Amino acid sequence: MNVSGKTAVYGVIGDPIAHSLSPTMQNAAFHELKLDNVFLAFKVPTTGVENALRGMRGLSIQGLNVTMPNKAAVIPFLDEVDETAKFLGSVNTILNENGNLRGFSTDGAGAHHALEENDVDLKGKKLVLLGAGGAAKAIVFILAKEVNELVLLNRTAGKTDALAESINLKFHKKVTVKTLSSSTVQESLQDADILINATNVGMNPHSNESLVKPASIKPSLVVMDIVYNPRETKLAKDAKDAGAKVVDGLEMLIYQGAASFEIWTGKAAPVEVMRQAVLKQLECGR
């Protein structure tokens, strides 16, 4: 990587940020294309995200991918936001055009490519989801277009019921909303087809930790697990075991950098390079 003074300037914000693989993705696919960009990683807590926008504008970064605990809190700092974006009250790219700052939602992009890229037809499907967080929220905006009814199943009934109403009266489908227990998850996949864990729970250090019980995934269900660290959590095993159909996590992340790529560029992104950069890091332990 070559850095001049004509290199143009994009990164991600968060606070923690150390662990963000955006970089490693990002600039492996700049390299790929021969564009003269580079990605760096920023830590911006909450309190600073005010701050940082200025200093996008001020130093004509051309691009930001935004991460906890800052998706929603880039919003009254933007010039303009988009349909999706406004309808989550998250963020998770903002492209700088000439100092419009306009904020993009790409993680239920990159949910829906990855079920797509793994011939997962949501046609008239019943979808399960496990939480009711920013991502999970951006993937039930996206898919609930296809499928035809949605489980959502998630701690705080609150938060839930209101997402509920909002995919109810934008989509006119069949939600229902139940507190996440055992019980409720066995009870919602007897007769579902596709089950998407948009929690943590799996995460390492608590890799040996799953929602579902084994038995009641089905050979027929299609599982996702956004969880790519550990590669593969326990839920994604049991589901291999039982013979299910298992989308990766980490096609997730892939495919959601991949729709910040192309609205900063207006190329489109290599994927399989930002896929095997992204692998080859895991690989390494960071």
Ligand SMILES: NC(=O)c1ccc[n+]([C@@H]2O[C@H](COP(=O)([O-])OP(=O)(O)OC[C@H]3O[C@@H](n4cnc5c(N)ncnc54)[C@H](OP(=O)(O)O)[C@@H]3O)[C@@H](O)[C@H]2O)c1
The other form holds:
Amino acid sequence: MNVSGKTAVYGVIGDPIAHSLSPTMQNAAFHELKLDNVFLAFKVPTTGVENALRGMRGLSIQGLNVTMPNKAAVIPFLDEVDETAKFLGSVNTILNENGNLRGFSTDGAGAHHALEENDVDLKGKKLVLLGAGGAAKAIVFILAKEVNELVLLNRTAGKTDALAESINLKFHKKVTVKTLSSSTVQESLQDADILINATNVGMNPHSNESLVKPASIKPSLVVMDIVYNPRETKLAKDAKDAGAKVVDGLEMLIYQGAASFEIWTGKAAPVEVMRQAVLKQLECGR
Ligand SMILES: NC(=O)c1ccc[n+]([C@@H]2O[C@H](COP(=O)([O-])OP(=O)(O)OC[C@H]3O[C@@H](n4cnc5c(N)ncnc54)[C@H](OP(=O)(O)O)[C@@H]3O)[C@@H](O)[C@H]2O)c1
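Given the form predicted alone above, produce the structure of the same protein in the form predicted together with the ligand.
Okay, now the whole complex, with that chain kicking things off.
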């Protein structure tokens, strides 16, 4: 990488940030397309968001990804927020157009592309979604346009009610909400086509946990676990063992990064290069 006086700066802001895969993924993509850009990680707690975005303007940082815990906190300091990000109250990508800061959310598009690229047909299908946090909302907002029926399960019931109501109002789809338990998961999966885990369950250091009993997974089910740390979650392994199709969380991560790249550069993202860079970093354990 040759950094010069002309190199454009991009980055990701969050806290913690040292574990982020985005610098590796985005720098590999910039390099592949021979773009004179560099991508850095900036540790920014929520209290530092306003200053960080002033800095973005002042230093002409061309684009930022925004990660935990800042996805909502950046919104008041942006000039424009796209429809999806506004609905979600969450921004993960900022584009700096001559000082005009525009916010987007690419998490849902990442999940959608991950499913599409793995040949998962969503039309007319019944989707069971576990979780009602930021990622779950982003996924539902995009997938609700295509699936026929949704079942939303969350540990804290009130959160799912609000999400279901807004999906119902916007997309006029059949949405059932249930409190998450092993019996509600089991009964919801009986005639489901697609299951997405959008909770933290299964994440390291609790990688031996899953909200789904292996016996509830039929071979015809498509299972997507958006947790990508560990690379293969217990749910993903159980689903593979049951003969079900599995789409892992890394795919969503790569496609949301690819969507950010396309917003910043206007060029098609070199997805395979980004995937290999991320896999290499994970293998090296950096
Ligand atoms: N692959 C990707 O590109 C990608 C992108 C974004 C996020 N993620 C991953 O997705 C996960 C969720 O992220 P988020 O941003 O949506 O987090 P969040 O907003 O904090 O939401 C967390 C969700 O997990 C549920 N949950 C947490 N612990 C649980 C437990 N022990 N049992 C049942 N439910 C539990 C929460 O339920 P309550 O409402 O009851 O608390 C909530 O629905 C994280 O692992 C994150 O790394 C992956």
